[in-house]
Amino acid sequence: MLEKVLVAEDHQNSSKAVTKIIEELAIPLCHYVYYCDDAFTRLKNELNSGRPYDLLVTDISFIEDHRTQQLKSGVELIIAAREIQPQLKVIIFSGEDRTAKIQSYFKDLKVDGYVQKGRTDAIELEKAVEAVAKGQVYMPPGIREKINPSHSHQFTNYDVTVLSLLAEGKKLQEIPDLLVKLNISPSGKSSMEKRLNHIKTVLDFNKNEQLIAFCKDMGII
């Protein structure tokens, strides 16, 4: 559940709608800022206050101007927030397309979602605040086929079966029982998981939140 947001956006116009999104989602507080200086030094505040947020949605690239900023980009934000509140979760809104920074988001920064700016991006960003309020990473559909093309991998019934049985919330050590009765082999914990390994290295996850978030997005779950 999500209680208190922040949003990082140099362009008014961008700030309001992304607040907009937010509240209409029942989210009681979002505050915006223009400045990453000041975005870090909300999140240090209301951390040490013992209020802190839930949720920072940053853009990626902000414009210089005659105010001097020791924090540069969104990049920068995420890096510096994670260090004081490791466990904050993270939204990049931003007009990147490059498949290989987008992908690094993920793979360095560890953001729990992405949206690109654009024609449907209010529908998008409503979709990955939702997402992450239930705890999983949200990335469209349209750039995770680019990043990990579902073709790059072939599901099987035995992956679709343990897949939607973590989807569903059953715990790994739960699901080999589950495959007995279901009459389903391999059924045991370490092959399912040396199964569920190969595929998250095939599709370049870490994650197996990120694994499930990605198929059900292709409707493979």
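Fair warning: this is a prediction, and the values are worked out from it, not measured in the lab. Note that the rigid core is defined as the largest set of C-alphas that superpose within 1.5 Å between two forms. Numbering follows the first chain given and starts at 1. Compared with the form predicted in complex with the DNA:
- In the core-superposed comparison between the two forms, Leu6 has its Cα shifted by less than 2 Å.
- Core-aligned CA deviation for Gln69 between the two forms: less than 2 Å.
- In this overlay on the rigid core, Lys189 has a C-alpha that sits 2 Å or more away from its partner position between the two forms.
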Second form
Protein chains: 2
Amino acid sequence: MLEKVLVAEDHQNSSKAVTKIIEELAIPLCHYVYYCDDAFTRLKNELNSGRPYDLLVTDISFIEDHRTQQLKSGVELIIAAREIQPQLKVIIFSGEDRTAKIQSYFKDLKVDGYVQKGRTDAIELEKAVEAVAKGQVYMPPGIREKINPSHSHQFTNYDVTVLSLLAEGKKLQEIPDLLVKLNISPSGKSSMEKRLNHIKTVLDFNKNEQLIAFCKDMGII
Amino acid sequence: MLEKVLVAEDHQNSSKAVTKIIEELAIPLCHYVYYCDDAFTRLKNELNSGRPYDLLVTDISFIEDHRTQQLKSGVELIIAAREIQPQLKVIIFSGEDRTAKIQSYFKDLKVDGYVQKGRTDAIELEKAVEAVAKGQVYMPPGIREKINPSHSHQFTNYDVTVLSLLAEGKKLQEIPDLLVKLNISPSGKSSMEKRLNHIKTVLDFNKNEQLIAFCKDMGII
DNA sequence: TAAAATTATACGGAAAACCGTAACAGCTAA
DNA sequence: TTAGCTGTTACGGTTTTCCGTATAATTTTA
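Switch from the form predicted alone, shown above, to the form predicted in complex with the DNA and output its structure.
Time for the whole complex; same chain goes first.
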């Protein structure tokens, strides 16, 4: 059972509402903070004093203000927190709606839940907390299907690098040199072309412009 | 002075907070609704009964749910509202951070204020309401400068059309035909190329991919 | 360890995009 | 009216991309 929860959320309105939901779920202790650094300090202190938090509920984007922060986003906070307390449960509470981003939170950050801010966030957050309390992973409705539809392509690191270079205005023929310098393989022009062609075939695209637009929409680059 | 305010916001958390701020500004009457259609009905009814609202505070994106709506976004709501009550003051309260979008709200919708959801939204919303009460226009800090930096280009309808076609994977050489069908001028390939070149020169880009990426980031297409 | 399969790269012709030049139309002002 | 300006379009040469094929390198498999 979850007994001690920390909420990191800079959105004045949301944080109180989140806390209220947590309290209604009969969780004894719930604190909230506005800054990532404060969150990390708390996690560390409570861990050291032998009474660690069970769950972290955090936003992703924290608007910058006068206070300079070490940790500038929820992603950095999660990574830092998991370093000192690997078994900490994490639920992300964010407005992000780009599938690729959400997917990467589960895949790369191994978070336990994701709730998208919106009309039904209160209900969903409740479900997410309950699921996580049972040791389950909570995904928003529809995401599981979107993550692997038939016409889809798993973008690798290599793909992202090449596409980013393209989006920066690099010519196809100068990219091989850049890849060599970055120590990325395969670096040959043909291999790169082949890869790009493969992606475009799978997604049924015919031009690089279209692919770039798609990646921007999905948040891949 | 503002005496009667309507808040349209589907975000359970925010709407109450917004209402609270409005009430603290000593505005006698403040109602809130979760759906665009409800907002429009209220505006219409109160207008007909001779006690119209002075100010509408609305979000842009309303998440869809089981209730089918005529008006699906804040933009549609604002247009519909201004049709029946042209002098209605409008403040947008949204998470949108893409400069081009915010710019178009002021330019095309002629809204009186924009407040971005974030850490300081409560303070900003207060300022915005006060400014609008005095008949002023409230823009978020920094936007005025971003709207017209030296290396900037005012994208026209024509530009957006051509760039959208490009982003859809259309070949440069098939676009002239499409433009003719859409009855858009100039439709010649040369004119189009010239225009694209001009944009790329101004923005210091060298490839269409780069331009598409930029437009996606700015929310232009 | 050799054969087979997969992956990386090189090459070259075809297609498309890029870019400068020039012709043409419409408009303005002396 | 005519010279000048602006905007549209056509044309053609150069560069870049696209794409199929062939060869080389690497990994897998028997």
